[in-house]
Amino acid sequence: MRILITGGAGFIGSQLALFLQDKNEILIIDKMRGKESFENGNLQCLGHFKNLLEFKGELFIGDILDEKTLRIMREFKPEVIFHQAAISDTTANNQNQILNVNLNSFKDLIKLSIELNAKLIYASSASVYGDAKSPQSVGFGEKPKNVYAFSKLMMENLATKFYDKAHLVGLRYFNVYGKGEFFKGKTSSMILQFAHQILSAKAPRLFEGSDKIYRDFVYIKDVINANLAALNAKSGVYNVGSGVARTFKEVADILQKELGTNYSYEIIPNPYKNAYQYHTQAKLEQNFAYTPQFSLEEGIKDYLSEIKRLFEEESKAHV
């Protein structure tokens, strides 16, 4: 197939590209990281060349809001579009910028998918649920607590208007972790952050009440399988999680066991407590052919060699 991946130098996009490249023709569109930061100090663009060292397809550096980038995508004539590009920082608060990038560009991609009769699989987020009761289910109690989550909900709403014209599938990712996330920096998973704290011989730093803060952690290999399942799914929105909620303290405990340490924990205030989700758990839909294969313990065990490699080769020299 001819596959277009927006945000393909980022976390999930790069792993999709590497997984699919042997049997498909792939074009990656990514703005790539520069020096521009949000008001919170985090980088605006997270695409990194090191995520693509093994990529053999075509890479075009461009902004998905630009006409030239749209022309390049149209000329490629993809059969499938995996749309991963977005401002994904949940602590960024420039509403104009986030909605412009995430929502306005999405309508152009929908139009392109209709024009080319291409399947469009796009990244949504479990953040749309806000404080909805667990397990969270699509269509029940969504109440975004930040502008990023709101942008994703608006993308989903927009897509519903075109279900009769195109194959449009939104995937609500829960807490994704695994290979490819390192260059997200401060927004990488707590699994990676805790592990590197431990490898640095430091006590893992937990927010107050972390034994009561639950997340549905989903491994990157399961996320790739969910994207593949979306190719044959009915147009709609589906959860992508493990279906199990685990605490941040459990994450740190598992990592300490795997790494052979027994540090006491450093407890710190939660600076995001007013905009924080305290319990996420995906209800997995029976009408979506996706079954997670990795428990948290299994995912961490599978990820551990990459975590150690990153610590030795990248963390001290990270730019």
Ligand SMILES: NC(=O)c1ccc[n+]([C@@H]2O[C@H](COP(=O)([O-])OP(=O)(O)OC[C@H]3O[C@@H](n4cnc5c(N)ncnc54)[C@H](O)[C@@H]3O)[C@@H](O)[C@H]2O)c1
The other form holds:
Amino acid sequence: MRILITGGAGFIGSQLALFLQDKNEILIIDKMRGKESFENGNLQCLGHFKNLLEFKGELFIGDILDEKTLRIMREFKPEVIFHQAAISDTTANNQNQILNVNLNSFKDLIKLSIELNAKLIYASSASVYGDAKSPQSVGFGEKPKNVYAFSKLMMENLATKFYDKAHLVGLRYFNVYGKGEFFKGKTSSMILQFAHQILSAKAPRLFEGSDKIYRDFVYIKDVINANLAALNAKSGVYNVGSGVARTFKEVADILQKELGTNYSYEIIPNPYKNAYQYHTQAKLEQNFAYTPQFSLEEGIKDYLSEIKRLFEEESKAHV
Ligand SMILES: NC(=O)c1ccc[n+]([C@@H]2O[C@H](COP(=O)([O-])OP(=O)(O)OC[C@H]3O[C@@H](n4cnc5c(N)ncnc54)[C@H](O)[C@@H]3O)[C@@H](O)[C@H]2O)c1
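What about the form predicted in complex with this ligand, after the form predicted alone?
Zooming out: every chain and molecule, the one shown earlier first.
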């Protein structure tokens, strides 16, 4: 198949590209990182060339908001579009910019998928649930707590208007972790961040109350399988989690066990406490042929050699 992956130099997009490249023709579109940061100090664009060192397909550097990028995408004539490009930082708060990048670009992609009769599988997020009661189900109690989450909910709403014209599947990823996330820096998963604190012989830093803050952590290999399942799903929106909620404290405990340490924890105030989700857990729906294969323990075990490699080879030279 001819597959277009937007945001393909980022975490999830790059892993999808590497997984699919042997049997498919792939075009990646990504803006790539520059020097611009948000007010919170995080980089605006996180795409990194090192995520694509083993990529053999075509890479085009462009902004999904630009006409020229749209033209390149159209000329490629994709049969499938995996849309991962976004401002993925849940703590950024520039409403104009986040909605412009995440939402406005999406309408162009929907039009393109209709024009080319291409399936469009796009990344949404469990952040849309806010504090909705767990386990969380599509259509029940969504209430975004930040502009990022709002942008994803608006994308989903927009997609519903075109279900009769195109194959449009939104995937609400929960907390994804695994290979490819290192260059997200402070926005990478706490699995990677705690592990690197431990490997630096430092006590893991937990937000206060971390034994009561629950997340559904989902491994990257399961997320790839969910994207493949979406190719044969009905147009709609589906949860992509593990189906199980675990606390941040449990994450740190599992890592300490795997790494053979027994540090006590440093407890720090939670600077995001007003816009934070305290309990996410995916309800896995019968109408979506996706079954997660990795528990948190299994995902961490599978990831551990890469975590160690990153610590040795990258964390000191992180650019
Ligand atoms: N990682 C998670 O836990 C998680 C959870 C929920 C949803 N998501 C969503 O999944 C998708 C992929 O997330 P990720 O973790 O790989 O994030 P990421 O930031 O690593 O990847 C996003 C990519 O999009 C690129 N990009 C940003 N703006 C662009 C623009 N205007 N034009 C072209 N490219 C642009 C970035 O350079 C980056 O490579 C995003 O849509 C994100 O919102 C991720």
